[in-house]
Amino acid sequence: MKILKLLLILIILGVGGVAAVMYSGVVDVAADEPHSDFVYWLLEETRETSIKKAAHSIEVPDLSDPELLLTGGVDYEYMCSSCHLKPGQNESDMSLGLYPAPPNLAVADDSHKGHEHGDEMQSTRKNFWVIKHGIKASGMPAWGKTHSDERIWAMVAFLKRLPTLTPEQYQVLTAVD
């Protein structure tokens, strides 16, 4: 019976500690103030190994054809580059105001801190999931909800090549007829 007692004071007081944070207005939810390390570090965490899970079985098909550049790379230039960027390109407004920053895309995997992937099969079933299902909270919206898995995969295959081109290479696949 004590343990009874015990372990029902400690939920009321776990839940009137949750309620008097939520209540208080002491969590700082301002996009241009940062949250703590450990606060960063849990979300991150979360966020990482939630896709590491969800993505882990999904089956990539061959992303090796030239034709699928040209639709991604259409796609990407409007739905992701004034977040994620454009080769040469260091920021944008969005890429500014957004918290937690977008990683730039544009540039090598090594130096997305924060967005790291693994090997390369699995950074490509990441890429895949996180554009289909978008990430809560983040500004990274669900284009599975408006895209066919075949245009993602598209944007996939993109994003692959993407590190590797220079601003008139981006330009020319990225243009529309």
Contents of the next structure:
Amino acid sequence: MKILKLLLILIILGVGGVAAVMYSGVVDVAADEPHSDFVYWLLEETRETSIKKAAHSIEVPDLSDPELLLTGGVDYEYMCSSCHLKPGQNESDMSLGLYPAPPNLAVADDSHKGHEHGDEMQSTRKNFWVIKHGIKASGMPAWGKTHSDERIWAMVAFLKRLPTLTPEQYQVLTAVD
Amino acid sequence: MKTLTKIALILVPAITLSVTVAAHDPSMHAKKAEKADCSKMDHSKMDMKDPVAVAMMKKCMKQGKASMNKMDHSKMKGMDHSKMKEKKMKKDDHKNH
Ligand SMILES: [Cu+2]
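Can I have the other form now, the form predicted together with its partner chain, not the form predicted on its own?
To see the whole picture, the full complex is given below, headed by that same chain.
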């Protein structure tokens, strides 16, 4: 009986605590006010674990066809570069204004810190999954609703080479023909 | 106030402001549909085994830029001319005059 009472009190306290946080307005949802370190870590771990689990069984096709760089490049320039930048550009309204901030995909993986990226295959799968499904409550859209898997794989292939491209190479690959 | 604090008080807003101004350069908002600029390609440095180089060649051939005629193919590494579409190049050349 005593244990049951204690449990009931704990549950009421828990629900009450959550309600107090929700309705008191203490949570700041402004994008120009960063999360506390703890909340940031909580969200980051949740996101990385979720993506890793969801993406681990994706089969990666052959991405060596140069043609993929052309389709993927044009799509990247028009759909992604405003947020994820390109060679020779290191900020935009979106890259500065969004929170969580879109990572600069034109620089090599290990030059942005904060999370580990796993091996090459895993990051290829991860990129495909993230592009197709997007990331909740961030600016990253789910492109799979409007684009075929083939077009998404082409962007994945392009992303592999993107950090190695000069602004001139980028311009040629991504220009419309 | 310490000198360091003063410097920080001036520098932090100054840097923040200048960064914001740069990000709002109107030219960045104007999306222009540019053609590929093939004239800057340095063909002597291109390795035709690199997918990036092959993709750039394809793009520039499709566009039929005049620069194709000036290309020095002898300096390219691993270029396979048999794979290039002769017909397409000739047709595209006519767009330039
Ligand atoms: Cu990253």
